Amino acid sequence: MLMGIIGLPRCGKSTLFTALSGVWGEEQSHPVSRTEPRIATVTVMDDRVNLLKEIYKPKKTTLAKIQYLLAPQAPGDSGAAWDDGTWNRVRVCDGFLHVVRNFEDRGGTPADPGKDFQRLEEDMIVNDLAVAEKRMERIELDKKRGKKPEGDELRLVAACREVLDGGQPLRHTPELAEHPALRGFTFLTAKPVLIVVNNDDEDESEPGGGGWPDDLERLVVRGRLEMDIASMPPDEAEEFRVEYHIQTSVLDRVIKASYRLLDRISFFTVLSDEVRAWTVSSGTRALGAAGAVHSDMEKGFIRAETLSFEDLKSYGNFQEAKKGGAVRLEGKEYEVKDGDIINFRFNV
């Protein structure tokens, strides 16, 4: 999972990135300049793993990871729209955290987060429109040379161009945004977006005003304050969270929101003395989950021995759960559920 952090200059993108990457001391790439992206890899803390450790007593536990990419600084830090090179660097992301400023900046400019959101959204639409039009031109040129377009590409790209030309992001048209034949275009507006409203230290409220899309989730953070808290020792950090009415760390909130945004779930395996969490898309079948663990498991899949986390918690251990009939043998078409503990039976 790779989430891109985007936003206009001086909105607090770097502050949010530091708050996310500073909590657990995770790996972070260090680019040579502000025009290069930075990536932080953070651990997805999951309380369910603690119970699995108590029950199975493994030698090793491996938690899931999620990466956050800080988009390069806009040229000149002037508030200008991003250039194509900047957008191309974030096209690889699975989704975006779109940070908007909800505080008066150093120059005294008042906040207008709804307008700021629309400004960058429009830039993304224009960029995607250019991609679609360029591809349409290439298809037409190929047709003149006697080369027919493959499959349904011409119709799909034309439909994208029509949506974008009407000023709408592709995510409003799921049949286009999620179409397998269009994945290679990595359209920016086809990706899911979480709006991160960056407030002042003392401001806990959501901003009013217009400009907000009804279909996007908003998460309010106090970036500068939460960046400072992320760098504190645990005891001191907890005192500040209580004082400023922050019940959950910004990292935990953003990770949970990222999982919701990308529609991801976690399942667990216990093998070779290791308890491990795996992240897959909601709706993944047992065969696909086996492939996420190892290609041999997918190739030689026989059955998935499955136990829900809640059943394991109720019975206390695997043996009792099996006696109680909670352990099931599922086929390759079984839809994996969040919290499933799975032992893949396979033969290669």
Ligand SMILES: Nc1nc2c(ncn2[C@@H]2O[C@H](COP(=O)(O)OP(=O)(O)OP(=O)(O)O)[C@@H](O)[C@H]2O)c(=O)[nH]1
The other form holds:
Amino acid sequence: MLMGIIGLPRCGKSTLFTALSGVWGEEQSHPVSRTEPRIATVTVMDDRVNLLKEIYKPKKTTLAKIQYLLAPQAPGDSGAAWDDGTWNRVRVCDGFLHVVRNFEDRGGTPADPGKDFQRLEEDMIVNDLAVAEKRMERIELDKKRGKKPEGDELRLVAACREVLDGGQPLRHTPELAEHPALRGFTFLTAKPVLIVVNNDDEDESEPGGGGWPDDLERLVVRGRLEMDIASMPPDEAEEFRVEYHIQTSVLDRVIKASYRLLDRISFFTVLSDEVRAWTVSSGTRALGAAGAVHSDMEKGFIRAETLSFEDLKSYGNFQEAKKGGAVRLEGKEYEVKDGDIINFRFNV
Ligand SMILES: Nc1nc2c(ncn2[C@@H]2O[C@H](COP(=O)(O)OP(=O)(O)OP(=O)(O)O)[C@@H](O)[C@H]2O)c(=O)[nH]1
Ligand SMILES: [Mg+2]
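May I ask for the structure of the form predicted together with this ligand now, the form predicted on its own having been displayed?
Let us now look at the entire complex, which starts with that chain.
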């Protein structure tokens, strides 16, 4: 799971990146040059794993990871929207954290977060429109040369162009945003977006003003404050969290929201002394989940021995849960649920 941090210049992208990678960001990549994006790999803490550890006493525990990508700064100073090169670097992302400034900047410019959001969103729409138009021209040219367009592509790209030309992001039209034939275009406005409103240290309020899209979740953070807290030793960090009424760290909140945004769930395996958390798209079938763990498990899939986390918790251990009939033998088509503990039976 790779989430790109985007936003207008000076909105707090680097600050958020540091707040996210501060405590648990163990594998921060060091860019070779200033034009390379920075990537922070962070561990997805999951309370359920603590109980699994108590019950199974594994030698090893492996948690899921999520990555955050910070593109290098756009050239030019405040006001400049992103250039094409910067956009191209975030195309690989599964979704975006769109940061908007909700504090008065050093030059005294008051915040207008809704408007800032719209500005960058328009930039993305224009970028996608250019991609669609270029592709249309190409297809038309090929047609003139006698080459038949492949499948539905012309119709689909034309439909995208119409949506974008009307000033709408592609995510408003899920048939297009999620169409497999359009995936290769990596349209920016087809990606899921979480708005991260970056408030001032003392400001706990929801942002006012207009310009907010009604289809997107907004997460209010205090970027600079949370960045400072992320660099503190645990005791001191806790003191600050209490003082500033921050119940959960920015990292936890952003991870939870990222899972919701990308519609991901977790399941667990207990294998040769290792308890491990896995992340898959919601709706994933048992066969697909087996494949996420090991290709042999998918190839030789027999059954998924499945126990829900809640059942394990109430029975206290696997044996009791089995006696109580809570352990199910599911087939390939079983839709994996968040928190399932699965033992794949397979034969290769
Ligand atoms: N008051 C206040 N200032 C903040 C907050 N978050 C960031 N800043 C300040 O705003 C300025 C810009 O923050 P950055 O994190 O560098 O923003 P950026 O989006 O990475 O900026 P560019 O990379 O230049 O586009 C810095 O001086 C930060 O200290 C905040 O929550 N409150
Ligand atoms: Mg920056």
